[in-house]
Amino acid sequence: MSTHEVFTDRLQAGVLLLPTMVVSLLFLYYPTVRAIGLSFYQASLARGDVFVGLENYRRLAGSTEYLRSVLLSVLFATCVVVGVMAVALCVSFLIHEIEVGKGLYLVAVIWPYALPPAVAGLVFLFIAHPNIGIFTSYIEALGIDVNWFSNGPQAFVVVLVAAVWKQIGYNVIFMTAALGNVPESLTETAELDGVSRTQRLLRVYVPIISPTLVFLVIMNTIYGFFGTFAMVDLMTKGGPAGATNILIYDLYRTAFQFYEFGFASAKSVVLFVAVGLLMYGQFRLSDRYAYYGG
């Protein structure tokens, strides 16, 4: 493979990179450094900043409420990843198999992803509202009393379903593209050998598109931890009784409802480190199980 420099002038390359570097410094690196520094202070609007060392982290380690929020977030993110991947893989496979109207089916599946998170949360709120939801009467006809405003497990499930519904379109885009790159000869060979459609999906297609699946697992994990704030805020506000108080919403409440900025910064640092370690583990696993050809 030939290699050549697109920009031979380093000054020109630096000028072109400058906007990206400035934006990254202002909105990514500076807030990160600021949050780490603030986590060592007891910071509030009224009393100013007081250096307290590791006190915020000791407080976190001894908080049963925070530990509950951590476990809740891990469970929520795991369910989001599994739910999104399973549904999106099935939908992508069905779209890949049909011959007519593929574009229409893709649009129908992808449109929830095009909605802003707040709008998606409002849409799902009216879909599943205990009193005026358009699907509520059908669910209650099955003998289920829909009242997730006061029932914690129901609230968790409703927010989880909304989060999965919002993210399916993003996964279908990548999975459909990956399935489109599978050699047609493999499909024809599998059909001649009498391989069922389910076996063809699991034993032929999934190993070939495994790099795409690994990428999506990582993106969905980040989404499960960081990307569902708007839905929790609009649908349950962390309740009832903390049943949907995942880490990102708990962090928001600490900072902007209780105005404990130092404590909230310590929570953000812990969340950042935990998700970073999780990403590192997933990258190591992807090297072992993903098939990159060759």
Partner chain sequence: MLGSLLTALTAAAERSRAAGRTTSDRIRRFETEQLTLHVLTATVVFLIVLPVLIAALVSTKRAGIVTSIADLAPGGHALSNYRRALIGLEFWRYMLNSFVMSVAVVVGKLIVSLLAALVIVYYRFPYKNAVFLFILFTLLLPVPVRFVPLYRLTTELGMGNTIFAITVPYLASATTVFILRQHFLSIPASLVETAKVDGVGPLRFLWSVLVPMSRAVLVGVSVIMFVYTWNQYLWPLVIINAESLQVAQVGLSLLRGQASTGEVAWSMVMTGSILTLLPPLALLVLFRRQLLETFTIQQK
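Got the form predicted on its own; any chance of the form predicted together with the partner chain too?
Partners and other molecules omitted; one chain follows.
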């Protein structure tokens, strides 16, 4: 028992905790439980709720369109995690290795953390626009026909680049902090031995900062699944032909374009379970491989 615990009035404790508990129950737990409940109903604005049992889940299991959206989301989130972390690690390492003027680079590079996803979406829509994009004519001069308004894979790549770009700053904040905590003596020893820079990064730093990397893999996965909604909505609306229709966008459309609340709830339950499992899996794996101090 901690020596901090000097107050014992239970009533007081209850009153002080009340706001957190009420908001958590009402706006976090209750809607989640209700989503599970609603997923067994055919619920829409017009007809009211009709109990249909597992019908919504049966529909999901039989929908190739939905399966495609699942695979697409997993691919998208994986690419986001790998892309963001690879770029951010390189950038953080570069900044870490610099002796003078570190702070300036750091400020310049972490600001995308403050960048709203909606702004990221619009800016990329503009600079990569098939007709008026700034680099479009240059890329087309290379023999590539830029038209991601109709070309699915191209649209996927453009949204992906926007998503990765927006998340770099957040990762750099954590990585530079972690690199800054690596014992100086270790760096010096490696340097004296003439261990090359890349070797030092991969063999010495990465294992030591692996707890931070694990944390970032989890945060980036959540971001890949949920945080990119605004970009998809503003850039592609899930298209063309479903090429960027990731789960969260599909869920939004089911609920607020087709008003199928029951079916949408079934989809959010699946999403909830999937993300939960994914995070659990990452925790288990990382526990085995990550290096936690000492």
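What you see is a predicted model, and the numbers here were worked out from it, not measured in a lab. Heads up, when I say rigid core I mean the largest set of C-alphas that superpose within 1.5 Å between the two forms. Residue numbers count along the first chain shown, from 1.
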Quick one: core overlaid, is residue 19 moving 2 Å or more at the Cα between the two forms? yes
